[in-house]
Structure formats: C-alpha cells, structure tokens
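Here you get one chain, nothing else, as structure tokens; it is the form predicted alone.
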Amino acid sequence: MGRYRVRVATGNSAFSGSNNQVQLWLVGLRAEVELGLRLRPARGQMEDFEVDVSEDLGPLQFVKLRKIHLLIKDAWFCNHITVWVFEQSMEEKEIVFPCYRWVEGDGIICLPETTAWMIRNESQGLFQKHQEEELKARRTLYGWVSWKKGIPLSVAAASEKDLPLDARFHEEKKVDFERTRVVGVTEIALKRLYTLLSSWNSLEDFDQIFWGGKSALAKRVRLSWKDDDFFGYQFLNGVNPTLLRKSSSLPTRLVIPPGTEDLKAQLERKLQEGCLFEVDFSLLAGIQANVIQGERQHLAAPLLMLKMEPDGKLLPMVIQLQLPGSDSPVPPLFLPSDPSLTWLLAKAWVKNSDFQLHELQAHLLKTHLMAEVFAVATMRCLPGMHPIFKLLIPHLRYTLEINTRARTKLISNGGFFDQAVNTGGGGHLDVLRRATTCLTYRSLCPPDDLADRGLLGVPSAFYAHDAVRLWDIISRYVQGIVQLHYLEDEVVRSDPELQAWCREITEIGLCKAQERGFPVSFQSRDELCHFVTMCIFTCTAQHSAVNQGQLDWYTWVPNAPCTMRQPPPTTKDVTLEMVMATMPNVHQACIQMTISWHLGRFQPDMVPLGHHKEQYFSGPGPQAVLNRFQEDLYTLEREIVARNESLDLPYEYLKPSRIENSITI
C-alpha cells in the first residue's frame, strides 16, 4: 500500500552503461514487491519512474536488482538507486541505496539503505544475514598473498587483471595510464637518439635530455642543486622530509680523525644551541648493489650533520660516506671546504642514498603498501554498510591496481629498478625488508613522529607545520562520524567486525605489527579516531608529500642520482671525469627522468581531498560533518597560499587541493 518513486544513476565513467535489462525488488521490513519494469542503463543518466505497490511494505530495507542478460553480458556501474516513499500526508521521504560498483553476472543483488549499521542495532536479522553473505563472497575476491618475505602482504593478484574488476581502473584511467607509458618509453628513445652520446662529458651534458616531463621548479633545481642552502632545504621540505632528525647527542658512528678537533669543537657547539640536525642512511649498509648489463653498480650509507642558520636556512657541516669497520681505514670525512668537485660528489652521493629510502622506504613501503594492507582488510571484514567502510572506501580508489602494476613493471625481475637503480637486483627487497623491521605506529602518525624527530615548531620546516594541520583537520573529520555512531566506549569495543579489522591489519596484512606498537584491537573512542586518522592521512596527505616531489627533484638527474657507477671517493681527490663516470649514465639518466615525470605528474582524473562524489553516508549529521572537513581544508589551503607567496621557494605538496584522495599513481 503505497506509492514510490524510483531513480537509477549508472555512473559516467566509459563503459558505465549495459545493453542488458535490470530489473529491481523493493524489500521492506514486512514484504518485498517485484518491480514488473524493466531498463537500460545508459552512460551518465539518471532513469524515473513511479510504481503503486498494494502490499504494506513496511520501512524500507534493500533495493535487489538483477541484470537480464541479452545477447553480450556486458557490465554496468551503478552509482545508486533513490526511492521517494509518498507518505500518507503526501510528504516525500527520500531514501538512497547506494552502490558504486560493476554490476556483473546474472545473480541479484542487495542493496541496504545508506544509514550506516551494525550487528548491535538490528533485531530482525536482515542485515546481519546480508552483510554475512557479503563478506564471504569479499572474502574469496580479496586475498592475501606473501609477495616477498619480511615485507607486508599484498593483495592475491599476479596481475591487475586478477583483480575485482571494483578495484580496477575505469577506463580514461586506464588509457592515460597506458598512454603516458608509451609516451615515456618513446621520450626515452627519442633522448637517446638526441643526445648521440655513449658517456657524458660534463654536468651540462644532462642538458640534452632535459626536456620532455619537467616542472618549473624542476628548472630552478638544474639553476640551484649544487647551493648548500637548496641540498639542506630538501631534507626539510623536499620530496623526502622523513629522515631528518634533530641530534640528541654526537651519532656514534660519526668518526672524527685526529687533527679535526675544531669540528668536533663546532659540532658540539651547535648540539649545545640546539640547531644540530642529522640524516643516517645505515639501513644501506652492507646491501649488494645491482649489476646493470653486465656492470657492478655501488652504494654508500651516509651519514650527514647539518646546522640550522638563524634565518632557518639548514646548512650540511659534514658527510661521511661509509660506516667505519674494525678492519677498515678510518673514513673520510667530507666539508664544504673542500675542493667543490669533492664536496659536489660528496653531496651527490647522500642524494642517492636518499633516493632509495625516499622510493622504498618513504614512498613504497610508508605509503603504497600500508594503504593495500588497510584496502584488502577492510574489503575481507568491513560490510558495506558499516561506518567505517563507508568513511575509508573513498580513500582506497585504484590503490590495489596501482600497486599491482609497481609489483610487474618497476620493482619486479628487470623492472625499473633492476635496469636503472643501484639497490636493484634483488637489494631493494633486502631495504624493504630492512624498513619493515623498524616500521612503527608512532612514524605513521605526525604528531608523533614529528616530535621523535625533534621538527615541531621549526619555522622553515612545512612540510612537518602543514603535515600537523592536515593531521588535526582529518582527526576532526573522523571524530565526527565517528561520534554519530558510537556514542560510547562500550559500543567500539563490543563491535566484532570493527575489532576484526584491526587484528586482520595488525596480526595478518603487517605480519604481527604489534611488537612496533600497532594496535589489535581498540578499547576507546580516541584510539578507533587516532588509527582511522593515520589511516586516511597516510592514504591522502603522507602520499602526496612523498610522490608529487618527484617531478621536481629528480628530473634534473645529478640532484638525486638513481645510480652510481664508481665506488665512494675514499681520498679527497676528485676530478670531474670521477664524477661523470660515477653518475647515471645516458641510458639510466633518461629512464630517471621520464619514470619521475610519469609518477610525479598531476593525474587527469584526480579527485581533490574530501571531495569525492559518492555518497555513502545520509543523513543531516555526516553531511555536516563533511560539510566542516571541506571548510577546514579551505582554510588551510588559503592559509598556505598567503605563506607561500611570502617564500622564495613555496611549498605546495601538501596543499589541500593537490592532495589526491587516495593513492592512484
């Protein structure tokens, strides 16, 4: 007994609509009605229609529907379906079920109403018995698999085509993506041709490839990399702003020969004013280097002490190539009074160092993996309609695909890293195995691993100010959902599914994390809001600081070179045919470039944070919420541009609407 209006959404994407018929169920509290009309989604359309129902349905449930296969079993993407109940004063009660998925198969599906639930709400057993089905049938779609031991677990996929086609890429991604390849391998080529060089000759010879894939600052880059000032900055406000730490004390590796006591002298000086700082790059010691066609690539693992100027300028005092050894001549430790090729090459070399941590540990690891691990959890143990699933699915998009593909093409046997990286060959896997083992909880959490590292409250440091904005302005956002749905304490910890996630992240994806301080189960309010904020943050912002940074520093190749060809110097001798034969050479240079321009570009498809259009929540509540995160993104955004244009170097990375929404490149 009723009157209802229906609305269909099929979403725009290509390929979004179907030549096959669906038809559609109402399912109520006390009855379900069989909808006799039948239709053809089409692109980007939204389709009507009204239906007199005889029987009292009761509050509505589910939408089902089903696809009737015609000649071609095509899918469709339904984005939602709308109803509108007439109620008996002629009031029109809006209810939405969303969907945002590939319709595939002949099988009816059930759609529940956007208000999020849980077992402890429901009396009937309707939803527990849907969200029951639902993650027995995620739980055989999404598994783990040990891609390589000692690093976290990834999704079961050989390839992006073993994936759920829910976690593909929709296809203008897809074709940018594959198109961007070919136009880097092409660029490749093409440079190559260019330059008609075997070997470089001088530093300006990295002039005839750059061009192609390159940002205004990468240009400032080539004008200022070998200024102290711009190599300090980087560790600051760089593609890699993890590493830096202000000293606590003297690092006990750091070896000061006799006849050095001034340094000593001007080290402890700045350790007692408080502006001594450190980068230790130890966790390269002792990995095999990559032989590339035939040739032994080398690494090092620096050791850097900087200063920070007054003016907030971060100067480097020293740089030690090599850990001293017990059979081993002291090493040598490098000064900006050096002569400027062995200061250059000095500095060159913690520039690679940091590559590697920057690309495996930072970026890979920190980010890429940590977000398939929270991506594959909550599909095996989040339903659909519980509220945290419904606040993380926007911040997973493509994140399985993509890492699917880094899995096949760059860190894989002869990809990227094998051809142009001096930890390829199998050393990259021992410095992911190595980053795994000292990943904790509190180095994904800025707040926290921001005061480890001593850079709260350092005026020139941005990325660290901007990171702790971000962090509070997202920790708000999901206090907020979370305090509409669980309004104690009791109601986390009494909430099986929701305690599940955090054993199958912590115990399984991170292989029994809790040893480094990650949770397993959560007892509080705070602690549900604390690891759901890291969650999103490191999806979001932590990305978009590591990755976007790309394009800008590495596309001038002797500002962070991928390889090194020569041993670390071991004299102060250095001449500028040592320095040109231990960078990339010709071949190595231009896959750097390209590669850093294919992964740092703006996406065409990318969705700002905070603003993607599903709409998994409904409700007054959650939208004001939402409505509140959006406003406080705006604000920083303009906060940061005025800073900005106040600084000769702006930093942009963390810029609210340069921040993705997930990690899709």
Ligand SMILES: CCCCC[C@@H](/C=C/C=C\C/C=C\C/C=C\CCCC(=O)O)OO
Second form
Amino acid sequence: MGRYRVRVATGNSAFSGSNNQVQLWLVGLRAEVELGLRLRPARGQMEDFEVDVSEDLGPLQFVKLRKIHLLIKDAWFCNHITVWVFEQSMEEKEIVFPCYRWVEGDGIICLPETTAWMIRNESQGLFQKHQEEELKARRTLYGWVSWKKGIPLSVAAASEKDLPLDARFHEEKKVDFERTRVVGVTEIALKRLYTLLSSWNSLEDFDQIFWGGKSALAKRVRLSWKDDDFFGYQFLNGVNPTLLRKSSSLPTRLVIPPGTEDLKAQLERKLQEGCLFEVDFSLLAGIQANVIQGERQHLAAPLLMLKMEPDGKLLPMVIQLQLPGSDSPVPPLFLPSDPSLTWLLAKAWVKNSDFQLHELQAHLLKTHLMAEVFAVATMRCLPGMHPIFKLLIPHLRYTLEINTRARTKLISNGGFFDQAVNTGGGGHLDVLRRATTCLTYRSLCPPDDLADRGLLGVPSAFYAHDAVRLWDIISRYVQGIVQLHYLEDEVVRSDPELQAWCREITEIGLCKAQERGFPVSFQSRDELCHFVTMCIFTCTAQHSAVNQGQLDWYTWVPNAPCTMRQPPPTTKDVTLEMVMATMPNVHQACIQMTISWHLGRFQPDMVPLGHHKEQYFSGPGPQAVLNRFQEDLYTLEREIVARNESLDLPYEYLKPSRIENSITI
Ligand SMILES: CCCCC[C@@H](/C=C/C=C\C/C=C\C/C=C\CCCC(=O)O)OO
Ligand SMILES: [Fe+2]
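Alright, leaving the form predicted alone aside, put up the form predicted together with the ligand.
Every chain and every other molecule in the complex is listed next, the one we just looked at coming first.
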C-alpha cells in the first residue's frame, strides 16, 4: 500500500499523441492494480498524476498499458512511464519503464522496469515469461528473407510499407526524404531540358549540370580532379578508403611489358623502401556489363600501383586496366608520362571501378546490409530488457527502412544501377555475391583491417587514424556497459538470448559466416565487447566514412564516373572524342549527381553519435559510462578540428559531430 506518482511521457514526433484513451496497471512482485485512469496522451507532453493504492504491490516490476479506441485507432508513441513510490518511512523511489515504441491496437503492452535484467533470476520467472512472449511477437514481426542468393539475408518486407511501425521513419524523416526525392527527380528533368540543345563534347560541358547543393569540397574536386596527388589522396581519405593496401610484393598480375624495365626497377625500389601501395579491382573481372537504353556499357578490372612520398602524398605510378589473359597476355600499362588524355582516361577507368566497389562493397554490403543483419537478429533474439538490446537499439534507428528503400529504388530492376551504372542490369548482384564471399570479421574491425592493409601509423592516412581512435572510444563505452551487467565471463557463456543472437547473426543473417571469422558464440566478455564494438562502429563511424563523401567526391561526375560507355583503351593514342564518348552521357551524369546529393547530404534530423535521447538504462552506472563516452567523443572532436586546421584538405567524415548514431541514409 502507498502513494504513487505516475508520469506518462509521449514522443515528440508528429502524430505521437493519440485521441484514444490509455489504461495503466502497476504490477508488483506481490500484486497488481489497475489505475482506473483514462488519459489521452498528447504529443511531446509528460502527464503526471498521483494515486493511492491500498494493496501491498511489493517491488514494482512492470507497468502494463493498453490503448482503448472506441471508433478510430490512433497509434500512440510512448517514450516512457516513470513511477515515484512514496512508502511509509522510506524516501521517494524513482522507477523507470522505458518504451520508445508505437502503441497500436488494443492489446496490453508490458513494460519491465529498467533494472529487470539484473534481478530476473529472483523474480519467480515473471520476467522470463514476459521475455518469451515478447520475443515470440517480435519473431512474427521481423522475419528473414533472402532478397538475392549469395548475399546476407534481409528483413522480410517488399517495401517500406510492409515494415513494422517501430521500424518506420518518423514523420519528419519521411517528409524530408520524399521531398528531396521529388527535388531530385525535378532537377534531373530540368537539367535534361537545359542541356537538350547544348554541346557535350568537352569535359567542361559537365559544368552545365554542376548545379547547387554541392559542397565546397565538391567545387575543389571540379578544379583539381585531374591532378595525380589529388587522385591518389582519395584512396587514403576519400569516400572509399577501404581498398588501398601496402604492397608486400609486386602483384603477380602485373606483367611488365618488354622495354619498361625501368618501371619495374622503380616499383621494386619503392617496394624495398616500404612505400609501395596498391589498389586491386580484380573483383570486377568478368562481371557482365550493363546495357542502358540499348547501349552496351563496359567494365574494367584495374590494378593501380602508388608510391607514398616523404611529404605524405600518394602518387600513382602505373595503371593496368585488365587482368592478363589469353587474348591479352601482356595488357598495356598506363603511366603518368603518357599523353595527358591517355593518362586521364586510365585514371577515370580506375575511379569508375572504385565507384562500383565503393557503393556495392564498402557502402551497401559492409555497412547497410551488415547493420540490417544486426537489426533483424536483435529484434528476433534480444528482449527489450536485455542490456545488449538497450546498448544497440539507438544505433539501429531507421536502418531497415532505408535499406528497404535501397532495394526498391537503387539496386532493383529499373533502379539507379540499371539506369546509370555499368555494373547495373545484374552485374551489381554478382559483385555483391563476390564481395560477400570475401567479407571477413577482421575487415569490419579497423585495428585488424588497417593492420592487414599496412595503414597503421601512416601520417597522411587520416581515415585510418580517426577510425582507430573511434574504435577505442566505442570499445571503452561497450566495455563499460558490459562490465556493469556481466560480472564474469561465465555470465556471458550462460546467457541464452545473447548466444542465440550471436548464432542468428553468423549462421542465419550472414549465411554461415563462421568460415570468414565471425563468431558462433561468445566465450568471454572480451569477445562480446569486440563484437558489439564492431556492430556499433559499423552502424555509425564506418557508414559515415563511406556515405558522406558521396556529396563531395561524386557530384563532379568526371572524378568518379558511374558508368563507362566505351571499352577501356588498349593503345596510348586517346582523343578527347574518345574520352567524352566513354564518360557518362548527360542523363546518366544527371542521375549520378542527384543520387550523390540525395545520399550524401546532411540529414536534418540526424542524431550525432552517442547523443540519442532515449534512456533505456537508468541509474548512475550506465549514465556515467555514457557521459564518459560523450566526453571521449568531444576530446576526439577537438583533436580532429586542430589537426584539420593545418591541412589543405581537411578530413571531416569521422569528426564525431558529423557521425550519425545509426544508418538512416
Ligand atoms: C548503391 C547502394 C548504396 C547504399 C545504400 C544507400 C541507401 C539508399 C536508400 C534509398 C535511396 C532511394 C532513392 C534514391 C533517392 C533519390 C533518387 C531520385 C531519383 C529517383 O529515381 O527517385 O546508402 O545511402
Ligand atoms: Fe548510406
């Protein structure tokens, strides 16, 4: 018995309130009581009321709530319920029941209090029963599907409309997304009209469609894209810093034609000096090229060799556009000393190939689709009261919807890839399949990946430096939360939901990825922390590193052509007509610019890394861990700002304030 003050907090997004009435129960260890209230929750409001309860409820464990609709069903977004207990001779006690979900229909929803997971074993199985019912419902809502064979599984949803309401964009996000899509389509149409009668026979003609919405760096790209150091820089710190690796030997595919022995000597010298680097696009070899409006597009599978200069500049040394084969046992090598247009076209072929592997492998597969697997497995295996659910859920916001939209608009039949990209038309799916077969756990963990690629401690590798710093900061955050909940390794080993989550990711979502180093169980807190750090890094920092740069590096189309309309050159006499006949045409270029702007622009409702408002945890312990996380991020922010001040090209993509807390675009 005692007096209770109850606070009902409603979400702040549009339509979060409800005209339906809400009924509440307090459920204690010894009894439960219906509060007899009928409140209509209002958007952005916290509504308090007090009740005297005659029964002895015992320690509160749940709040139960139900929305009652007479005529119209009106979903309600409940943030949380907070209860203060005033009991005789005891000071007031605050108990929080997080929700952060839509309340639809008229079923009863059970909210466990925030520390429930810690006391679940002593509570007569009440929490166990709740968890089982919750997961049974979630497994119905969040199903797996194989969208295309050979790539990670996705959420079962033919379009975003089929997703559960809790996985959908909130109104503000949806309106912004749809508005900018309309702006994009309109811009494409206007540019087509504007260029209908204009010439398209010089590289400067791309200026005609290089309109607003571009960044300062995009304008710099337009001026500097032909320069070799600017070209090389992008493999370290551009939109795709994931392919460059330090050479440990001359690649076997690099067949040196007779008469170019001095090139071989230069390469070997750079190799000995430890400053030879390579980017190998062999993954594209043999991929079927797209046919766009009846016009066969073309693909290459380049190898690029570069040298790291003492001043940190990375300069291209040689480009081989095709793998040696029966029809071309010694493919021509293109050099900086070649005629300027020849060398420019060879570099363009490298950047077109980089566009394919960036968008499909680094961006879509290694961030978006990985995050989707984490999201579906989390919803299917971890109950809302589980600490790893609470830790991860803010980093999974909106990901299922943006990925579903990508499957229906970008990589679908007739989508962006089919309309304007030379791996479109099905080749893009083969690239995804090939990339999946070489998707290792190590490649998703920067300390391992960058060590394997020889990029640790390289002064001009700013992505590498910032990625390792962020990994360490996120790792400390994860360890802080894990150590509060798992007091020894045995607790990890004996957590059935956690072990099921791990297996669901590796064996189901990633299709038996244990062969590629992914775990099928966690034997220690360290193993758990490493994996969860990888999940959060992938959903935040890594996506930021490969997404934001689309606006800067892809809107000047010649710097990263989305398609190539003529075969790669086999001789050194390249004309401007050949270059323009190869580069994307006006329509394809317009589409590339629009998509790059739409996907790379700053999201107006973005939540910066570590600054989500939802409070799934409560108490001083988790709050102190989160506070330390935010402080560490702020320290890194200041470090990066200071470093960037001395750079001609500041590297901004891993500045914490620019990293979104989840993959939402
Ligand atoms: C190649 C895949 C990149 C990774 C996925 C991407 C997500 C994109 C999700 C949705 C894009 C939807 C529509 C495209 C936007 C505007 C197009 C305007 C013209 C039109 O055809 O509608 O990561 O960011
Ligand atoms: Fe993205």
